[in-house]
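Take a look at this single chain, the form predicted on its own, given in structure tokens.
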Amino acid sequence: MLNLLQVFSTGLGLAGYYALVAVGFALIFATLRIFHVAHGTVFMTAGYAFFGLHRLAGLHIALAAACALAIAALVGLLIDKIIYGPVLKRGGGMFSVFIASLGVSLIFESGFLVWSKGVVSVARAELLDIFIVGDVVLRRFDFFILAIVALAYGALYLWLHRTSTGLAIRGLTDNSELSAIVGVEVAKTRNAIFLVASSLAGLAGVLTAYDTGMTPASGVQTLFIGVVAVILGGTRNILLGAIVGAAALGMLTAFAGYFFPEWISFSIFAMMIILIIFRPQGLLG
């Protein structure tokens, strides 16, 4: 019972991480139709920037992080500007910018893998400080993690329902086409969805590089678990879908890992196979 205490506690720091990273592209996916592959670079990079600032420049580590934020909101802005945009202005289809935001995503991890070699890049050189309840020990960076996460999504709540670009996202979630014919200034939302939504995957970078480390396979890695995730969840109510399918993936994840880890990878694909066949618009689709 302990042990599954250790494994449940271990999910919810998981479920923090996953819950970012898919809430971000759902907002991306569910607005303007992109299947946002490059996204995973986004976390990377920021991932990345935050251990160069931090570990190796010595730079604070507030500061660090926020320069670590600014550097994956502007990626991600720059994507969509520079390789989403013109794909679509010259007639290319969602699977052209799709196969585009892929060759992005594995440019980036090349380049990533030539500067660290392949080594996981921690940003930090101190160990992460543990308190023990019974038989349990508990680690105070998942509670940090999701103390960050529930500030993150109240604000984003507040962003979606209390201000006039959030209103504006959310037509464009409903019907954009309508969106566009009543007035709303698709180019400035769609601008602020892709740096918000980056930012997300930027904050995940960072807590991740700091917690874990980063490796150049990270990126693909917890894209694809976000992307499962909104699929869990389904994207009609994109916070509460993301949470939802967040925090299933995090339990299943951290269970799967302590009773059959070689099976993880199994585990979660079969989960999204199986939800696409029965209930393919999400739990709460």
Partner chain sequence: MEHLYYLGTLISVWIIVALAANLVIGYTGMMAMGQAAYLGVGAYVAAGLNVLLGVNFHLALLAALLVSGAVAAATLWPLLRIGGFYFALATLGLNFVFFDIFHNLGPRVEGSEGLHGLKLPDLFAGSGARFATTAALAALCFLACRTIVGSPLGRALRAVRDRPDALAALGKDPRRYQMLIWSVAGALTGLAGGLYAATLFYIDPTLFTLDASILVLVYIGVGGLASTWGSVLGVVLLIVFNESLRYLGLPSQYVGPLQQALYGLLLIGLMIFRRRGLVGEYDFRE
Given for the second form:
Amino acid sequence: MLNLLQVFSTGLGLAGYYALVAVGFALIFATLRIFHVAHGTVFMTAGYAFFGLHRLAGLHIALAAACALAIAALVGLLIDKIIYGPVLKRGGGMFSVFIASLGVSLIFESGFLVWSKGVVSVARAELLDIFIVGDVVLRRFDFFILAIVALAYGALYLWLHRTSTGLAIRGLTDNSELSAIVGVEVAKTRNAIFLVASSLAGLAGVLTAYDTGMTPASGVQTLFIGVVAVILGGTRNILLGAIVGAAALGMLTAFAGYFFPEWISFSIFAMMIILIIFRPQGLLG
Amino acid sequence: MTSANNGLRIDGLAMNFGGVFVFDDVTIDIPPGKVTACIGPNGAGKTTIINIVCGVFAPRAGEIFVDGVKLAGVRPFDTVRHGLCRSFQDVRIFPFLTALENILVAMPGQSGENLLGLFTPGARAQERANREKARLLLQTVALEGAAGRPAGELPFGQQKLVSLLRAVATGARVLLLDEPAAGVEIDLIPRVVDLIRALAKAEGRATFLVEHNIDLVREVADHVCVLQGGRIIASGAAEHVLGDETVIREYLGRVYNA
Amino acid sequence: MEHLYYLGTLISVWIIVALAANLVIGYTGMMAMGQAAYLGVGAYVAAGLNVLLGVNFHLALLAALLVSGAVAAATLWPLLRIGGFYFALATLGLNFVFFDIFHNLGPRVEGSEGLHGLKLPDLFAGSGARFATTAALAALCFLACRTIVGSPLGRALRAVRDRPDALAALGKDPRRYQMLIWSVAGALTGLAGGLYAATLFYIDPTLFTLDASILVLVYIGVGGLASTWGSVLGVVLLIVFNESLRYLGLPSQYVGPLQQALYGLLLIGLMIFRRRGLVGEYDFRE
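Switch from the form predicted on its own to the form predicted in complex with its partner chain and give that structure.
Now the full complex is given, and it begins with the chain already shown.
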């Protein structure tokens, strides 16, 4: 029983990372119908940039984190402008963009492979900061992550519900054809979506690089976790869906990791396939 | 329903989509060798009748008989097995198949469609015969020149003709044609008329027509029923129904006001 | 010479995989993103039977073909009801599901991550003989695929791809054709898996990941969708090109990433400039 609580707390920590990645992915998928595989790339780019700026260039940790976020946002925006835009303009559809996006992630991944095959990590002593409640060991850093997730979601909620851009974005999820009439606004909204979603992925990337570290494979893993979270939560309500999906997935990963660690990706993806078959609109849809 | 060959009978069909009422008590006889047309304003549920017959939707009430045999639990892909075939208002041609292939693909019982059958010499001979049949079908609408062209590149009217021939090629005894003339270029309409006549008169197929174009209906239909306001308001021999002042006022009035 | 034989064998193996993938993706319009799973099943069945149970390799190959076909049919069955993009996503998930299966349940030789020590019969024993046999099998598959796509069956497959609802209205159940061709493609991919094991002498789960499935996509994307010659062309060009990268004199740790980056560029370039590939008859429309 106490073991379960421990697993639960681990799952909660994981859910925090997943939530940051998933909500950005969901935002792009629900509004633009783009299956942004390279969202994982953006996540990874932030982590490597953070590592490079802080560890190699010696920038102050906060400054390095801020720069890494900006780089992630920019990379996300440029992927849309340089790759997806032309594919769509030349008559490509959802599947073509998906393949092109795979291409982007292959290129970035190869770059990081050249940089380092192993884990790059900024990890520090604070990570060992733990406290014990009963028999459960808790990491202070996990609470830090959850606090950041709460802040990010709060800001996102205000952005979506209190600004005109947010209104336009929610319009896109409801009826994209209606919103498309507004022409110029759509391009602006599109940029905003990519910038915000990529910053959130970047935030997760910086935190991951700080915590467990990045490997060239982290991007794809993280992306698919985001995807499964979105399929779990559905895209009707982006924020709620992503957080429910991420929480469920965090728990699944933690429990699978505890009881049958060899079968983690089997569990995740088997569940994804089963969901697609029986509830493609998500658990909440 | 005593004869073994009395076409399609739609008996007391009732339908609603969720809470939205579509129609009630629709009864239509579609005998072989005749063209039966259903006219009515947009949204009256004419296409819905075809969709129900083909098993796309389940009706609230009513029965469907083909040659006296009741249809039950039919799914779209086994309509042809029961002797029915439909066409679509929006053609749904196979754009990357040639006009000839569009017709060929519809032919039933091809041993060349089975993995083992396709390597047998019998399949070759059958395919040659089918090609000849398909070519003849194209000739009936003077489209033999388009045989080798991808159907997606043909003008809309020609696509529609090909899609009608496709339904014909299935060999179905009952044809359900959804607005075969809609969107067809004016100079091709006589070919549509001739084809539909030939199907019923020369080949004895039971032909059901859902159509907006009242001139076409006048030219091809033997029987006409008018679906309006959720029920059949008039039904009978074409010249009677189309000569009925109230029908014409109701129908044409709506069409021209729309 | 040894190395040339090896390359020729490898090309032959991937030609079979690409032909099979093109049957489902290019001709039937089913977005198969998990072909590596069936490749792995074939490789594990052939190598497992041969190494652990001492089954004659010819028989093991036949078993690989049959088992992969059956596994393909069994995995497609529940997926038939989903369409479009979610189908692609589900097949993509198969890569990860099967990786864990290979990793956790796949037989392995003591002290290694995978299987080695195949006992190959004469037709596969020397590198020359192995190349000749594999190439002959690839040629056979090529002819079989050409026969299929040129037949009434091939026509029906293209009709499934273009308008499944219209085909259903003509009295032919699209799912029947999808099931049939998916199983055929799975069987051929499984055969290729068995041959792949004989080519490499060693298999482990890392050979059958998403990367391999993407590779298949790159091959037929470059060569051309709905084209048998396209499948051959894509594989030959890319493997030869890839091989030539080795002779650039780069440090060896850069060759792999460079290949990967070029594949990425190719995918992007194809999607922007030529979605039908070099000689394709169809393109990624969705």
